[in-house]
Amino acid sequence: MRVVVAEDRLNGLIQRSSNVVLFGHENPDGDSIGSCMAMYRYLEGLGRRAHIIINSRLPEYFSFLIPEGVVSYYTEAPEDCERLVAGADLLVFLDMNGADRAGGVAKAVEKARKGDVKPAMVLIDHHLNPKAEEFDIVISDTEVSSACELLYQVLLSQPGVAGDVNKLSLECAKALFTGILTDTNNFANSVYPSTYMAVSALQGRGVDRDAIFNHVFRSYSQQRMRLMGHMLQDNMRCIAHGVAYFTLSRRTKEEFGFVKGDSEGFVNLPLAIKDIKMTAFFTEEEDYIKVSLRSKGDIDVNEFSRRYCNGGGHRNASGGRLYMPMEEVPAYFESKVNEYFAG
């Protein structure tokens, strides 16, 4: 459902802005960096000064999208990021439903909004429950595949583009295609007729689908492949109600030389099993357990995550956090699965 449509006001805000900061969410994925880079390339074409802030470093296989000096990581350079926010007159949040999802830099955003000269704030997102009260403009639609698909529609609506995809730069088109490709798991999840129309137009613009596919899905390290084998052979648990899950502890990360992005997509693997209808992937972080949930058909993992995992998302793809030791997670999760399917 589209919540607010404000593409016309967005153009006016961009035209009045000289320093724009774009934000991706914590634990960035392809849709996060794709939407940020696409917006950056669009602003670049308008002659606007822009910069991207992401809480933590991206997986290496997305580096093909990012020229040097365009992205700052808050966990590595917090003071630099805070200065960028303080000097901005427009803040754009992509692929998140509220500013808090940007991570530690959200405190700098809150401070800037309380200052004498308040930057305008824009949200462009496809998740449920946007925090509309935080923003001056909200463009939110849950019935699209990704933030990149929504941004594609937004950019086409802008006066300088006027529906002509060829007026977007090729680099902008590549970034949009990357986000759609990754958030649909190579067009396996959350795909709408509008999704195919968008990617067809982007390919017509000159995007090399095979090159992007190879960057994203065929640039993995040897340790990732060995970790995947270990997770499938020794860690995957299939339980009642057609549910499967994995747990990835910090100890296992160390054993396999884990780097950010190495477990990307693992949560989808058990869905290839005929009778598995819901999967979960639990990753031990420093202060919490990261939860990823996926499902087939009518099983609503958004509802499950909101009830039991302090999170949310979409019907068939959701996430959250648990605050307990990893060794307690299996018993907790299995009990909640039984409770959920009981009714």
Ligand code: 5GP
The other form holds:
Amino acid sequence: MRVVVAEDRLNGLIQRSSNVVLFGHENPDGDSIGSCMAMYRYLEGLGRRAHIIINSRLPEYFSFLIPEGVVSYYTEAPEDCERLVAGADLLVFLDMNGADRAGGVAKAVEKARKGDVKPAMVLIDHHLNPKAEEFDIVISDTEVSSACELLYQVLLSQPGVAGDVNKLSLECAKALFTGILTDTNNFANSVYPSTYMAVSALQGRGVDRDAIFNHVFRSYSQQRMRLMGHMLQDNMRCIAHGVAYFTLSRRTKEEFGFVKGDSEGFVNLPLAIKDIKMTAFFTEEEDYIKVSLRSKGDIDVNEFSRRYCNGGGHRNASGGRLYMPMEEVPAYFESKVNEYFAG
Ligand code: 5GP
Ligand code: MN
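Shown: the form predicted alone; wanted: the form predicted in complex with this ligand:
Shown next: the complete complex, the earlier chain at its head.
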């Protein structure tokens, strides 16, 4: 579904803005940083000053996209982030369906909106259930692969670009390509005819597809491969209703010298089994259990996550959080799977 509110005002807002802040979502991924960096590069081309705020650091293999000093991490420098928000006249939220998904900095956004000089709020997103009422401009489309694909369309429609991909800088094109490549898991999921149109044009613009592929899918450590082997051999459980799941405890993380990004994509692996239709991956974090859900076809894990895991996302890929000890997760999850497939 496409929801658009006042898209034609975007160019005017950008032209009048002097301090833009771009927000990525919590647990940032390639689409999050790709869409933020692409928007940053576009604004840079227009001579606009912009800054990116993301809740916490990305896996190291995305650093090829991020120049020094462009991104501030809220968990590391909350006061700097709050200052940036207070001084901004335009706030752009990418790859999330509501400002709360930006993490800790969302409070500063709420405060700024209640102040005398209200910054304008823009949403550019591809998730279900956009909180449209929070924004002045809404560009939300769930029938695209990624926020980067949607942003590609938005940028192409801007007056200065006017449909000519060569008007986008190579750095902007690379960032867009990265988000599409990662959110589709190398063109395995959520691929639309428009997705190929976008990547075809971006490759034509000069994006080196192999270089980006090597950065994001071939830059892992040995420990990651060994952890993957361990999770598949000793941890994966296949249960009724064609469901498989993993639980990654803090102890196992320590054992394998886990670093951020090491379990990226593991949740997809059991979907390669013929009869598996839904998968879950539970990761023990400091004060919650991070949930990742994936499915094939009509099984709606956005609904599952909204109902049972305090989260949401897309029909075939969603996430959330559980607040219980890891030992209780298997029984909880298995009972909710039974409930979900019974009803
Ligand atoms: P992942 O499993 O890769 O962390 O997330 C899959 C999808 O679910 C992403 O599109 C992500 O934005 C969404 N998602 C992940 N965690 C949450 C959450 O806690 N709340 C909501 N609403 N969406 C989430
Ligand atoms: Mn995305």
